[in-house]
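The chain below stands alone and is given in structure tokens; this is the form predicted alone.
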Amino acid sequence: MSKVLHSGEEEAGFAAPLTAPIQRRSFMMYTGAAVGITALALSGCDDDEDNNVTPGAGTVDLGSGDVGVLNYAYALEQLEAAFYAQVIATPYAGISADETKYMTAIAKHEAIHRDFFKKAIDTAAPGKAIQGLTPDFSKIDFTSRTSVLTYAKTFEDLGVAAYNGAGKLIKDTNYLLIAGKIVSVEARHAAYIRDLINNGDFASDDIVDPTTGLDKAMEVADVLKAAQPFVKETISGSNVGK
């Protein structure tokens, strides 16, 4: 697994190290000219706060305020980027040309999302980004299409619900705008994966309320509980958004 995550294949993008800085072109794709890097200033950031791993404890504290929300998103994007990097590195049996094409596109999207959040935190609050996390994909059989698509669905649905739930925690409207742009891409991924599993089942009742037409939202604690089995470090998000 470490070979996949730290292969040094910078030309591939999605196979770059988790902590590698994003290329300026990819970064600007998500910030947009109107937002720009100047929009990355975090108000009320505590310079004394340390969001790195607690020494000897193996616990990652996401932090508080907007930086905590950004670290929360960064942690989830690390997980998704690592998952799809592995899918591309070791394709499942019988993967079609179309599936390879779109899985590669998703892998690149997730790598851009991951690197965007790392760059945003490093720009606005140097030293406050969490470390590169260590994925635990031991439960996933990457040779099996069923296994890969099942977990892809899990990660995509979880990511969309996480963004939906975190919107209310974001104080800076610039970040809220960017999160809205990213969650829409994540929702497209989720729809594609669901369609691969069961053609036409792109948004069933378990994620979209049929009476309101609204997508599912999850609280930080519930998202981290669901994600924790796939990350070796213990993630603490008790102060995210506070």
Contents of the next structure:
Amino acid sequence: MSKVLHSGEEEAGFAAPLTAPIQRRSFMMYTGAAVGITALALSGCDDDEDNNVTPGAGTVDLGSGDVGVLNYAYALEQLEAAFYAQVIATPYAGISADETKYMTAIAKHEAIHRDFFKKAIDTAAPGKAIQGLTPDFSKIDFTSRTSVLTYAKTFEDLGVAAYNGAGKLIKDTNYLLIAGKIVSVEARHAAYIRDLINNGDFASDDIVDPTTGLDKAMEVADVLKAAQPFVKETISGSNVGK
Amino acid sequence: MNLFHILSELEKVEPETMAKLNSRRDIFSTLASMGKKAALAAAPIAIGSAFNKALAGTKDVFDVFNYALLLEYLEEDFYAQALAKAGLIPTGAPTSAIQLIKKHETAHVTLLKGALGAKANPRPKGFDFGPAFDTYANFLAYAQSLEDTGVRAYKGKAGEIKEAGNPNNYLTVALQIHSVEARHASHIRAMRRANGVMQANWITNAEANGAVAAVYGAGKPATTFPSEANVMQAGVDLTTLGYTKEQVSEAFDEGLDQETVVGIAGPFIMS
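With the form predicted alone done, generate the form predicted in complex with its partner chain in the same format.
Complete assembly follows, chain above in first position.
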């Protein structure tokens, strides 16, 4: 049974990118959004999964070295991808056509980042990728533009600071370049979201130090502390980059 | 093969080179990671490459920061000239945004000069941006070109800073500047959208939309620095995961090499 389960999870990572990190809790919402047959197959897998793991109750260890850094990024991208997938599935009241267009684009970017990291880890270190995480968005009111944009800003700024802080932990220069390719896209998102809240806040003094002109860089432990309230599983990142 | 003998000979011929290496141990730790057999077979090549790396550690990071400083001088001057021209930038939100961006570029100049100390290159005599300030539309197109170039330029140097040994946490500082340039680029692109250019805050394919086309093209080597239309990451064509090439190209910003960047920015610099 566990083998079947595993192949189901693999499929979630590749064949059904948009649904991959969305586990059973939010599953009903996604079938409601007409995700289709793959998602239905997935739900069967998740039911089986209950025999082995209680969703949301476990600890997920990101691992060490570069694989740890990749898993760290994979965890954050899972969170972002799940958030925007929800925004698209249940748009907030009064969403404009432009906002729908660009939120949809961001949702795709984050899903691509998530699927990329899964694939990269599976290639570099088979079996070392962390599981699909269970998001906890209970604090977020997805019907409210203010609530959605506030949390979007939180996630994007956190993502930028996380990549900026993780650069020094990456040993393989190729991965460093790839992290650089992603962080600037996250910064573009962050600026877009901030301008939606208040035009001109794309790089305001609360996020970019007015004296040094530097964006934030955060250590792994601080990032995970900020992200933890939005994930059911307990994430352990104490060996990331070591 | 006697490695100690080779090193002794090198010390005689290249005393300066040897002085720059922290210790012989640096060479051997590099060789050790290769495995004994491979190390013996490849020793001459490996030693040469180890020397290059050790030397890079004492030299290149300052070159990289001076290169960054030149780009920041250029950006700072570009916005200073734009703000000085009455009536070019509409008052209100557009002027406030450009003032904020200018403030960051000035801060970057100060920061990089401080990090370089006596090694900091002086400000060029001046910058000539040609028709950039003829119209607001021109100004925005040039601004987008410079910001998107800045993002690619910093990204292209991250590896070199890392391989230089990341002294004084310079890599993190470079990354913290890099993401600010991306925030600027995002907002400038939105300002152009508000001014009638249909485009997103991120880069779709290698579309310049009236900005400088080379900014979005391939660098050298193209395998490391492909155009912004690239869909291959870590050997995987990400369109095979169920996404369009537009979506994949948008999700990753590509880096750019110094030669290509200088080719883009060089014509603006008056020497």
